[in-house]
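One chain comes next, on its own, written out as structure tokens in the form predicted alone.
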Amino acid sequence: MLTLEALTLRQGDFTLHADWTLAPGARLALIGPSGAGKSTVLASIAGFLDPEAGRILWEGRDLRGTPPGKRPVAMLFQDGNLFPHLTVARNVGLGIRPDLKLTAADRDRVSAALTRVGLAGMEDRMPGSLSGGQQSRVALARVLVMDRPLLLLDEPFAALGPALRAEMLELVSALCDDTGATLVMVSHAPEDAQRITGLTCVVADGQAAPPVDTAAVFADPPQVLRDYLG
């Protein structure tokens, strides 16, 4: 169970508040206008902003004090990350042992996850030779072999067409069942909400809104998300 326990979030003059919990294994959609702080909510639960006041708690633990790297979480940023000079199984291997000091379990356990993703028999390309959705792909396997009970997407396929980008959902949502992971995702587009996420959470106004039910926010939506959405 994830919970922002009285959060305020603050860079500059900006402020954010948001006060709710999601259950494991939801799936919640960030949504709002750009610079409403929608990256800052994900950037402060995966660790790389700390609170002006109040609490993220995980499971009923504080994360305060937790460095990125030891939270629950598995984070897809919105240009993959992958570094050019390692080949994609090390690329992915990143998510095992970040010395890439890999034992032969952690090699099958690197096959297995690129298999998973649709991308079997590449562990030696290079990130450079890869088409912009293989290249997410290698960024999702990088996530699968992490195995984190919380799963961020800051718009990690805002680059791709909209059919790729729906396909790339769909394997999110389908690794999303066979884990059990929660899911947090920011997004601009309503219909990538609507494809995968039960929950949506209004982000404007210095507010990160309770999650709402997805089908009945775009139903009928708030006077700030029917200005967003035009």
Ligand code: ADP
Given for the second form:
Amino acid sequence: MLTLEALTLRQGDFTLHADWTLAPGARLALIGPSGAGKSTVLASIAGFLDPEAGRILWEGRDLRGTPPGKRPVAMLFQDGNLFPHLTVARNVGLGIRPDLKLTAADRDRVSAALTRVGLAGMEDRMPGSLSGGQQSRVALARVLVMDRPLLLLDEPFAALGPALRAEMLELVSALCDDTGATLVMVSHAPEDAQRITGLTCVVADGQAAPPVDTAAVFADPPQVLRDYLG
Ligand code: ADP
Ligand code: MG
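Beyond the form predicted alone, can we have the form predicted together with the named molecule?
Shown next: the complete complex, the earlier chain at its head.
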């Protein structure tokens, strides 16, 4: 269970409030205008930004002071998820051991994760030789081997076309089914939220609102979402 308890986040002049809880295994979309604070929310959960006030709890435990690498979190960003000078296997292996001193068992886990995301046998390829969709799959294989219960996605598929993006979201959904992970995903596209997340948090006007049912929110959008969706 993820709890943002009376949380205030600040970045320069920008302030954002949140006060809600997300049940284990839930899938939440953060949606709202550019600059509204979606990435700020993820940064705070991932441990890149300390709360100004309030607490972030995972299963009742306050995460304050826990460094990003020790949090129960795997995160993918919009860009730069792969190191271009490392092979596919090593990019995935970083999710097991950041020093890349991989054992034979670790390498087997890497290969199994690559197979799960549809990249069997691609261990020795370089990221630059892969398509955008394949690169996204490598990043998801790393998420798999990290084996963390909370997956944070900050528009990692935004550069892909709609069909490929839909395919990646289906894969994310299947991986969450496999692992039971809780998902928090930033998206600017309502169809992404509708595709895989049961819950939506509208981020606007300095608030990350409590999660509401995704189908309901898009059936009858609040005014800030209407303004944003056009
Ligand atoms: P979103 O992801 O919804 O587009 P962000 O969370 O990236 O929005 O940013 C929220 C606000 O925080 C923006 O208005 C931005 O100007 C401000 N902001 C983001 N990063 C910084 C920073 N490093 N220093 C100062 N202000 C920042
Ligand atoms: Mg952002």
